[in-house]
Amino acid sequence: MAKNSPTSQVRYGRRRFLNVAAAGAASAALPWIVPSSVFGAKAPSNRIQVACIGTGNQGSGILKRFLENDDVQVVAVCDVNTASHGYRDDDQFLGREPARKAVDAHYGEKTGTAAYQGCRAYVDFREVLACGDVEAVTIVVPDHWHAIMTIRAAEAGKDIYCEKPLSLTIGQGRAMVEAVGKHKRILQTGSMERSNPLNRYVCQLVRDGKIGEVKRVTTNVGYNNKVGPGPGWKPMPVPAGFDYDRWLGPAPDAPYHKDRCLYRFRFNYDYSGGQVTNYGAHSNDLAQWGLGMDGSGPVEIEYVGATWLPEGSLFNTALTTEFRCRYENGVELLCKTNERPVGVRFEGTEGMVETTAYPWKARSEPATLIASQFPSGGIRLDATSAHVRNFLDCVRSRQEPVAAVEIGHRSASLCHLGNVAIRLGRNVRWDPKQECFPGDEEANAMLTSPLRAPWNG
């Protein structure tokens, strides 16, 4: 991690430009990060019993963050893949069995029991939800599974840490909000950039009017980081140990290809919204936060442009995108593909402030406001660990987490709205209160997606 100050200040006429890098650690704990020792966490009877559903690239990282906490006991893991390579990096060997072994090794080392075997492994998430000892679950699976798993987890009385984007469609997101509320569950959306103190501080500056009246916001989404087969691609045999039909679940039936699944699901609209919902679930989430729009959204979405792979390619999400949103108060938000995949810039009548989730080289003059809060330019606790800790604290306190279900839904909705305009290739109007496209049947049809049997009942 860079040791340089992550901020700078330059003059732009009478305007102030604050550039902030949220590199992933924190110099000082926020009020909602409570030490686990407060709860007597080492007592087994006081540990939160957690099951981790989805143990791939992101899931394995989230699992490790839960294991960091002494007041947690991971009792089960669940994945449709027994074990394989083929995730984000070629050297990753992930899946159900590697996760189970990692959990047992962790607790074996802590207890001094080399033969520790206390973690159960499942293929079907419904078996996990039926476990009476499981109090909370992580749901780190392709987006098309988020709604079904979350709703059923809420019905089963489990608290939920669900990865971003919260939903595959706006309609699914609203159903998740209703289920979590009805069953009085705690849900943390995995938008961990909200738990980075630098991002928190920047958004608070905006909300406190430090840059004057906000006029314009610019958010970034990244380019595709994987390449799939083009037109004429051929199906492949399903590998041993991979339950492909269960992986598809509610999505349309489709022939197997290795580039359809695991990490690469991100680039197919049957399972995801592409990089608009992947990176946009961070950038647009911070925009919503800074604008004070956590419970609302824009009223107009303008299609600016997009580029696509040739028709018939396995990957079918847009390669590059650009759309513009207008809020009822006149604020304009421009979301576009950028080499810096996560970032948001707020422009106001008295200045500008920008935050990014990635380190960058500091400029000559430090930003006084930021440097006074984070004099070391870096922090010890990474944002994901802080986000998990916030969830665990809220499981105990029953308070709303920093990225509660309504927040996750509205941030994902902003991304979905952009995708609707992009896929239709035209502008759309949106009613954030009724959550519909007034008088637009074609756009309203995209509020939901068909579910394959038996998940459509």
Ligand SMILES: NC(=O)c1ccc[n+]([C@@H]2O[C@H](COP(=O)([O-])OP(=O)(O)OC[C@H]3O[C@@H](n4cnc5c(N)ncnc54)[C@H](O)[C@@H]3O)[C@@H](O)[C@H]2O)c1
The other form holds:
Amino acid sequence: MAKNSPTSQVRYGRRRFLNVAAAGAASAALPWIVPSSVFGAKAPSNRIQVACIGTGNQGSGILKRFLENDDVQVVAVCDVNTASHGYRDDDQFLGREPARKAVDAHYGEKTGTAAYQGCRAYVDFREVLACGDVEAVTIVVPDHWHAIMTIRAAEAGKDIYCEKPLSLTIGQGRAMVEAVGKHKRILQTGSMERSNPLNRYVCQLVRDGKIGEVKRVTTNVGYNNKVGPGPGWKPMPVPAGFDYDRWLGPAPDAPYHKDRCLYRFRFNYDYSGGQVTNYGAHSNDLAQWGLGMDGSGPVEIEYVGATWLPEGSLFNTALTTEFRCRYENGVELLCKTNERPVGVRFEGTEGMVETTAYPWKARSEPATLIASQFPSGGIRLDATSAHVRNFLDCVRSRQEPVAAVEIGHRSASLCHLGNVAIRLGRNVRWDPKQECFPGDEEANAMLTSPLRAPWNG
Ligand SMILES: NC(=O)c1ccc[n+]([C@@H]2O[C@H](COP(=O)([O-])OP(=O)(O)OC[C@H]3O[C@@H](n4cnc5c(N)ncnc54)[C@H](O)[C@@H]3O)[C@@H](O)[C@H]2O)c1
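What I would like now is the form predicted together with the ligand, since the data block earlier showed the form predicted on its own; can you produce it?
The next block holds the full complex; its first chain is the one shown before.
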């Protein structure tokens, strides 16, 4: 039996996953009609109309990056939390209403319209997807929502900026790839370290053979940065303004506790994959990029070790982890908990290079930076800003962004594979073409997770 896994794991096929339930109750605010004349020549109709779903810790930052682009109009925000403290830090005050106010204040200042109130606000993302004016959405919600929202958004014809890790399970990730491809949508995975010029440089050095033949890669994931209550924890009343049932969505029913939800969802396998998927979606993503393995993955995953909180703790993801992967070409990847959370070290026959330490010990001539897929307007040191710009460029050009859906899926898969090995406490073999664990029923059962009604279709 998988360690800390839900007791009722069931398999569901891709088709079944895609067939999730239809829209339900409505709870949106009425839209404000703003005459395009207030915007002058750059009327909203000439801009990419964006709606931001999830306006918490990361969502509020992503929203700002969209606002800083003049060819974007943020027309709506959506969150199941109206407003509250208690996101990443106790005093971080975020949610739907602060986001709406930020958007209105931004456009009010830009247009000199102090009373600007053009940003619509929603609780139910399905109402956002039903808006004909919305061309692209950001999905910056806990991981257990990524697949359903992405698939629905693709079906509704929206382009998608979806946060990392792209999926909660490998099965969900594959369904996302299929939906985005089928509906010809642009999807940027929020692995913005790919848009950090220094990381690009390191990966290009490796791909250009500057460290010789790559033999080993070490990737880091961080220690838990939050502490949850131990065994015997008591449920709490749901705060006013927080739609907890919608927050849970497809996840199993569970009593409310503040440490289950905002930001801290990372430490519970029902909603995420612990620091292996949280940080690993950056470090393992860079490893895959440097190795040229974007469309593939390892063939063996060796369990090295993991430590766990006492049974019955609210957080149930591993405290520390270590697993070793082997690719078909013999390259070895060691992923482990470390002080430097997003670090990656590539070791080759002629040198080594790290993303967190310069200069590299390799041949002397510099690599050419990966020229394609840079954001328009030149290199930006703010990786998130560059990543968002790359997405917007691709929405216009219909080219693949730097962290397109298959890339995001494969990078998340690498993290999920590590989690399968540590949760089972043993080695597993993986077929990256068929995306299954050959002859391993126990591991194959972990390719998917159950969906709560009405999301199980
Ligand atoms: N790229 C990065 O470096 C980076 C950094 C932080 C977080 N993230 C990712 O962003 C995502 C969100 O993380 P976070 O730290 O912002 O979490 P958070 O809890 O601070 O914010 C998530 C928000 O989503 C809202 N939400 C939940 N269910 C919803 C639903 N059904 N409809 C609308 N809103 C809903 C919550 O109320 C909350 O406000 C995660 O996938 C995380 O991995 C990425």
